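In the block that follows, a single chain appears as structure tokens, in the form predicted on its own.
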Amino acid sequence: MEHNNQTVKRKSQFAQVIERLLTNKGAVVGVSILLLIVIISLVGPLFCPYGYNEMILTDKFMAPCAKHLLGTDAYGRDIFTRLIYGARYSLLLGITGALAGMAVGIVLGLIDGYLGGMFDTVFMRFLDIWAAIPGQLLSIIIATALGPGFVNTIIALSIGEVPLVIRLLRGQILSVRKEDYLEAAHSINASPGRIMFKHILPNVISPVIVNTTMNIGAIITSAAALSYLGLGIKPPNPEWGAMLAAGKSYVGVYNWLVLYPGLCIAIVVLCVNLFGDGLRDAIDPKMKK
């Protein structure tokens, strides 16, 4: 019976959740735009007239027109083509990379608030250090390191967020170490890893759900500047970060080439950052400004 209590309780929690979000007028709009979006880039490329490296020379740099909507490139390849098919990688690269950082950053700032201790200040000691290299920066050395490709985009692009992931875990889990709940998991000697995984991390995850929302608009971000440095996704796939990079030496005189990928970009990191505040304040109202 009890059991069923915390069912109905929790489902209430989520559904008070979800009723604060769908009253967020940017969350929804975000959303609904980001949606959007996802769709067309599933099933966009089955009403496509051309494939997204395919070349037709005569057609190089046309400028957007009925027989390409958003003009051509220095290949003759169609832009709108592309940027739908981009939108795969760029949305993939954010949400995964994402996903990634977080992940590891839950496992390792469990580990790290349950232990405590002198085990916890070493660690935090090198947090520290990893902490004071920018995200930027790191993903650039270590997309350097590996080379480009979308598997050591995804690497690079979520090493720097797993500083922010643990030190915003290890707080929240301090202010829980001395609940009722843990020390009656304690007493009846429940594992380590049961402890953490069931015990704790339900009750401090919430922050973390939305600070890795709010990052998914900086990654995607971040992913594009890499591939527009070269150590991201490798050409001719239209990722567009790469689109960008490709556009950047004849922006003077064919400005389409960078203006749609760019625009793309800016669209899709303002709905999430619109999302990402109204889950902010769907999951804690106190934090509403």
Second form
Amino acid sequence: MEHNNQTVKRKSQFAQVIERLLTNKGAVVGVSILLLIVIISLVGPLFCPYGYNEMILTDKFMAPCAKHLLGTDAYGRDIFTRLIYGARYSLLLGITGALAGMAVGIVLGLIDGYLGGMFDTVFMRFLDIWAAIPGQLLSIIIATALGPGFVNTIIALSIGEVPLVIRLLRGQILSVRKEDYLEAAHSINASPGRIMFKHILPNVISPVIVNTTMNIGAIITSAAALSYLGLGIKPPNPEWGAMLAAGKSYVGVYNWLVLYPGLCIAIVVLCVNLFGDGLRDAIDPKMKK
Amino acid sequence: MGRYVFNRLLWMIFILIGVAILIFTILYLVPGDVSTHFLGESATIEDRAAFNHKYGLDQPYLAQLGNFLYSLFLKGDFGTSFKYNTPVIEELLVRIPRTLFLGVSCIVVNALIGIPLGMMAALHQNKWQDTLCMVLALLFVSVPNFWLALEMVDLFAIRLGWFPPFGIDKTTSWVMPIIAGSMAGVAANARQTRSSMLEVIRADFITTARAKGVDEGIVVRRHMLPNALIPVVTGLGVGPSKSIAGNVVIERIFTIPGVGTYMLSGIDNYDYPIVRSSVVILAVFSSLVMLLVDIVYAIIDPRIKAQYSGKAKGK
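Moving from the form predicted on its own to the form predicted in complex with its partner chain:
All chains and molecules follow, beginning with the one already shown.
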């Protein structure tokens, strides 16, 4: 390839991914709906006639109607309002949970890949133990130990992700370890931190990003499940999973209590998954065929 | 092959000891005094001390841990429930078969529905069958299984009365939990089967087979499937551990008295011997299933088998 072409090509790498992503109908639809949900969850409360925790005891268990679009719950709280507020929890928990897991995994994975040798052997054995407890179970136990709350739930959710990220990264690092550019970096006396984050990381990160994006959906579901079990976000906070838990006793009687929160989770997870699949195809077009 | 299995089993024991230590430590770090919960705020200091002494809670961390590991792995003693004052193992033995049954059924459903779906999608790539299967798979991964469970209870149990809404009294009680528990797995299997089928579908040996005039059905069954299913089996390895251990929420919704609901009741009641033992048991199952899958994998993939039987030949 000619020399002057190279800078042009390098610039367009990110743009290429975006371009491919934009041609993917599913991803575009997914992102659009997600953006819409984000906007509604931010702006919506300004227009809501009710507070998310405002109890109108005369309006208990009202079916969806003009006054309460999606009905009310056992305390006469407006479901629609609560769902709008609840979107923040689900999106934030899903995204920060995935990012936290990715960040911890990246740091540990880089250290492991960089040090290698004895450290790697011992660390991998420890990881075997960590991964032997199925993720959801580990989340439940950690959430139990930490108690409910926003930050604690994020920790509980991300902990199950870490071993996967580390394994993924480790495999990638092993494949670039002998590359010339790393030897070059060593030879000019670059610090370990610089080598890890400036030289290794950019070359190994894309599968991790794809994996993390594709996990956000699962994390949102797990977050809702934790709250459902009473271990995540506690009522009266309008978290969707917690709303499901509150409505479960009325299944078959006041079915809107369960139908709409669940539908919200499903839609958000679906959109995130559409985006994740699109991103995977855009970053790695080989996989699509 | 025998040596491989033996080594894996040996390694599994170490992993399980590790799991036990990890779980014990996490639960040990839970803030708050367990005795307060059981004896109430008004309990005297003497009563609490007696409670803590009875269950060994007054000993230092390492002593408690040592005690726990010693009785768990050497005596097979899973401890005594704080709340019911009965040995945990008795309750576990009754519950284990139910959890196993649910988990194994889910795995079977995953494979029986997921693999054909994926095959159909791959064989009709880019046609409507493909789109349909992949849309279904996407829906199955996205819909939270516990919400689906609740909606199924609403529709099939309460409105239509086809299945009991909870419990395990009748055979039909299992239908809804199994459907809810296997959705995500069906989707994962369908996707994996599709992509690995697509990888072999254009392989040279398929062209060769067709060129020889081999019947298309035989091409699919004898030439494509065995090659395509190898990665699917690996994928199955991740699914089962989820099925066996991840049905905790499903168990709770349908009030199936399995290990999962037992663990959750332990969590609700601060009854940590129950929680610890349940997690260890669930980890045992998921490790065993993983091992089983790895063995199957080694059997069906001659390359892996060669690695272990002909020791250090090539390497």
